[in-house]
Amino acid sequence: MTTLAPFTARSYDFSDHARARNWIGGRWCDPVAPAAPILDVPNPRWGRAMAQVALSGAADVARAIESAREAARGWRMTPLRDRAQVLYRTRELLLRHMDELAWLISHENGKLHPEAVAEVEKAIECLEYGCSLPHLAAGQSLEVSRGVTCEVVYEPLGVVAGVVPFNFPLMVPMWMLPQALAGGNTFILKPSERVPLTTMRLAAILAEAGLPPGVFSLVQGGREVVEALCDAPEISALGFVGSTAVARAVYARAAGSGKRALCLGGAKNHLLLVPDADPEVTIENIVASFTGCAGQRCMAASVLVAVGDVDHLIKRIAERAAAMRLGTDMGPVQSASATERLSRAIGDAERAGARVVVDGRVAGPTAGGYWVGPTILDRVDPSSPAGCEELFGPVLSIVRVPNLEAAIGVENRNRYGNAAAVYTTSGDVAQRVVTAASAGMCGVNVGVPVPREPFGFGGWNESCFGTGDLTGWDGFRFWTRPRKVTRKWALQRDATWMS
C-alpha cells in the first residue's frame, strides 16, 4: 500500500490519526519483529494519544539499507538538474499542503498553529536552497598550465542517514534532505518516536513529487534504530540533531564505525541586555525568544545577562511574559515528563536562592495537557543548574553583572556554544560582544539568531560534534566528496613541471 490518509483537522480540537509506519522501498510497512514495542503518540495540548507507533529494530534498518543500496546507482546516475526537479515539485506540494502540514505539526508537537506554519515555511526555504544547487555546485575548471586543466566535481557518498528531534519534525529533516538528495545520495531518516506522523506525510509528498522508490526511507524507532544506523558499514554519513549527551555518544559511535558524522547538540543561549537597549525592540523580542515554541528550540533564550541598571527593562519583560495566555499565546510543552522536569527545576532554583518573578507552574487551559507557563527567575547563580544546564522550556534565568566584560565572561564560561545575542543601540558594544562571544551564531537585537539560507546553521563547543555546519554549502559538502580531475590533451613543445 502506498497511499496515506490526509490529516483533516483544522482546529486545536482533539483528532485521532493513523498509526505510524515505516516507508521502505516505496511502500508503507510495519516492523519486521512481530512483537515490536508500541508507544502512544500523544497530542500535548490534550495529553491523549492521537496515534501509535511500533518501534522498529536493526532488522528494519537492514531492510531500508538494502532498498537504499538498490536505488543508489540509478539516483547517482540521474543528472543533478533532474534531481533538483524532484525538489522543485516537492516545494510545490509542500505549499499546496501547507495547512494540513501545519495542523499535523501542531497536533503531534504542541506548537501553536502560526508557529507550525512558520516551521513549514522555513522547511520550504531550506528546500529552495537544494533547488539552487545545480547552479551553486557547478564543477570548477581551470587551465592551470598550457593545455592542462584541473576540475573538481562533487560525488555522492552513497547511502546516508539522519536522526532528528521532536521539536521541529519537518524543518530539521529539511536541513539535511535537500543537499543529500541533490548530491545524489539515498537517505534513511529516523524521526523522533514522539512525533512520527509529519515525516510520514513528507515521505508521501516526496513519492508524489517523483522521487524513485528506495531513494528516501523512513524508519520509526528509538535507540536500537539509532545504534544500527551508527554501526552499519553500508551507511557512509550520518547527521544528528538532539541533546548534547546523545549527540556526543552518536558522534563517537558513528565516527568509530568509520563514517562521516556531524551531530548538533543542546544549548544554553545567552542574551546580554545593556542599559541603552531600545525598549521597543527589546521587550517583545526577548519574550518571544524564550517563550516561542514553548522554549523547546535549541536557539531559544535561556539566560538573560543583565548588565548594570536594566530593571526598567526587566520589569516590562516580566509584565509581558505574565500577560501571555496559555493555549493562545504559547502552546504546551511536549510531554508529561517535560512538565515534571521543568516544574522541579523551577522549584530547585527557588530553593537555591533565585527569585521567581513570573511563575509558570499554573494550570493550563485543557485538562490533561502538558502545560508550563512563561517563567522568569531573577538573581540566578550562573554556576547553578538554572544558570548552566539546558532546561528546554519557557524558563528565562536572569544573571546580574556590573559591566559588559563580566557579561561576556558569563557567556564564555558556558560549555555550550550555539547562540548569543546582545541588545544595544551601540555599534561598539555590539561589535565587542559578537567578536568575543563563544558561540557559532550571534545576534544583535535578534533573540533567535537563526541564519537564513544560504548561511549555514551550526554552533560551537558542546553544541556541535564534527566539522562545519549542517545547512547551506557546508551541508552539501558534508553529504558529498570532491573528485579532482587533471586532463592533458594537447602536446606542448615547451616543458613545464607537469610535462
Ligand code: NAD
Second form
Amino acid sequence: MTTLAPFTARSYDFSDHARARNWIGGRWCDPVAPAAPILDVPNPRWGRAMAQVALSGAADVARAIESAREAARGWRMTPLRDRAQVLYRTRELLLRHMDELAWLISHENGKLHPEAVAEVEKAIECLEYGCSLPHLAAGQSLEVSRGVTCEVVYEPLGVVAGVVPFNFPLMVPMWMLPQALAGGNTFILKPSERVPLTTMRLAAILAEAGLPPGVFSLVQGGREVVEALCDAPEISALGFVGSTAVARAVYARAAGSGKRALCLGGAKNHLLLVPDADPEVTIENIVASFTGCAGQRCMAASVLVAVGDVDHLIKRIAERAAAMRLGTDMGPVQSASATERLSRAIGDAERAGARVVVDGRVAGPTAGGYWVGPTILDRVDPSSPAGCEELFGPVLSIVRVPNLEAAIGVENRNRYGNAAAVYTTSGDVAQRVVTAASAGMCGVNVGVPVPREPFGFGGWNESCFGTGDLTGWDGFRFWTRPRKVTRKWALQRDATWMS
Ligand code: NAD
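Right, the form predicted on its own is done, so what does the form predicted together with the ligand look like?
Below is the entire complex, every chain and molecule, led by the chain shown above.
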C-alpha cells in the first residue's frame, strides 16, 4: 500500500486526518507490536485530536534498518548527479504541493499559515543546497609529485538516522536529508510524535520523485525508537535536533555506541538593545522575533538586554506586542502542557520580582486551544529561571544593565549559544557585540539571525553537542567520509612516489 490520502483543509477550520504510519521499504506499515501505545495528535488551535499515532519500538527500527541496508548498495552506486536529480524533482513537487503542506503543518503544529508557508520555502532552500552538491562536491585532485596524483572523494557512511523536534516538522528534516541522501546514504527519520503527519507527506513526495524504496524510511515513535537508533551498530551517524537535556543524552548514547553524532539543543537567545537603535527597524523586528511561531523557534528572542535608557523603545515594543490579535497575528503554542508551563513561569517570575508589562495569561480565540499571548517581563534577574532557562514560548524577559560591557557579560554567562543579536546604528557597537557574543549565529539589527544557505546552521555551547554545523558544507561532511586516493601512472624506475 503506497498511496496516502492528501490533506484537504485550506483554512484553520478543524479537520480530521488519517492516522500516522511508518514508511519502510517503500510501503506504509504499522508498528510490529500489536499493542503499541497510541497517542492523539492534537490540532493546537482547537485542542482536539486530528489524528492518532502508534508508537513504534525497537522491532520497527530493526525492520527499517534491514530495508535501509538492502537499499544502500544500489543508492551508493548511483552517481551523485543522478541522486541530485531526485532532489530536483522533490523540489518541484514541494513547490506544487506548497499550499497543502503549509496547511498540514499549520494544523498539526499550530503555527499560522504564512509561517508554515515560510517553513516550506526554507525547506526548499535547504533542498536546493543538496541539488547543488554535484557542483560543490567535485572533490580535489593534485599532482603531488612527478606523475603522482592525490585525490579526495566523499564516500557515504551507509545507513544513517535523524531525530527531529516538533517545531519545524518539514524544515528541520530538510536540514539533514539533502546532504545525507546526495552523499549516498540511506536515511531513517524519526519525526516528533507530536507532529507525525507532515513527514508522511514528505515520504510520499520523495517516492514520487523517484527515490528507490528503502532509501528513506520513517519510524514514528518516541524515546524507545531514539534509543534503538542510538544503539544500532548498523547505523553509522545520527543527527538530532531538540532540547538540550535530550540532545546531551542522545549525543552520549550515540557516541557511546561508536557513531558519529551531531546533536543540536535548546537556546536562550539574547538581544542587546542600545539607545541609538533605529526605532523603525527595531520595534517590529524584536516583536516578530519573540512572537513568531508563538516563540517556539530555537532562534527566537528570549532575553532583551536593555542597555542604559531605552525606555522609549521598550514602551513601543510593549504597545506593539499588546496589540497583537491571537489567532491572526500569532498562533497557539503546541501543547496543553506548554500553556501550563508558560503560565507557571510567568507567575514565578512575577513572584520573584519581575514586572509583567504585557500579560499573555489570557483566554484564546478558540475554546479548548492552547493559547498564551505575547508576554513581556521587565527587570528580570538574569540568574532567575525567566532570565536563564529556555521557556520556549512568546515570553520576552527584559534584563536591565548600565552599559554595553555589562550586557555582553549577561549574554556570555548564559549556558546556551545559539543566537545573539544587537540593535544599534553604530558599527563600532555592532562589531564589539558580534566578536564578543558567545553564540554561533549573530545578528545586527536582525532578531532571528538564521543563516541563509549556503551558510551553515549551528550553535555553540549547550546548544550543540558534536562538531560543526548541521547544514551547508559541514552537513555534507558530517554525512560522508573522505577517501584519499594516491595514483602513480608514470612507471619509470627513477620516479618514486616521493620524487
Ligand atoms: P524534545 O527534546 O522534547 O524532542 C526532540 C526529539 O527527541 C523528538 O523526536 C522526541 O520524540 C525525542 N525525545 C524526546 N525525549 C526523548 C528522550 N528522553 N530520549 C530520546 N529521545 C527523546 O524537543 P521538542 O520539544 O520536540 O522541541 C523543542 C526543543 O527543540 C527546544 O528546546 C528547541 O530549542 C529545540 N530546537 C533546537 C533547534 C536547534 O537548531 N538548536 C532547532 C529546533 C528546535
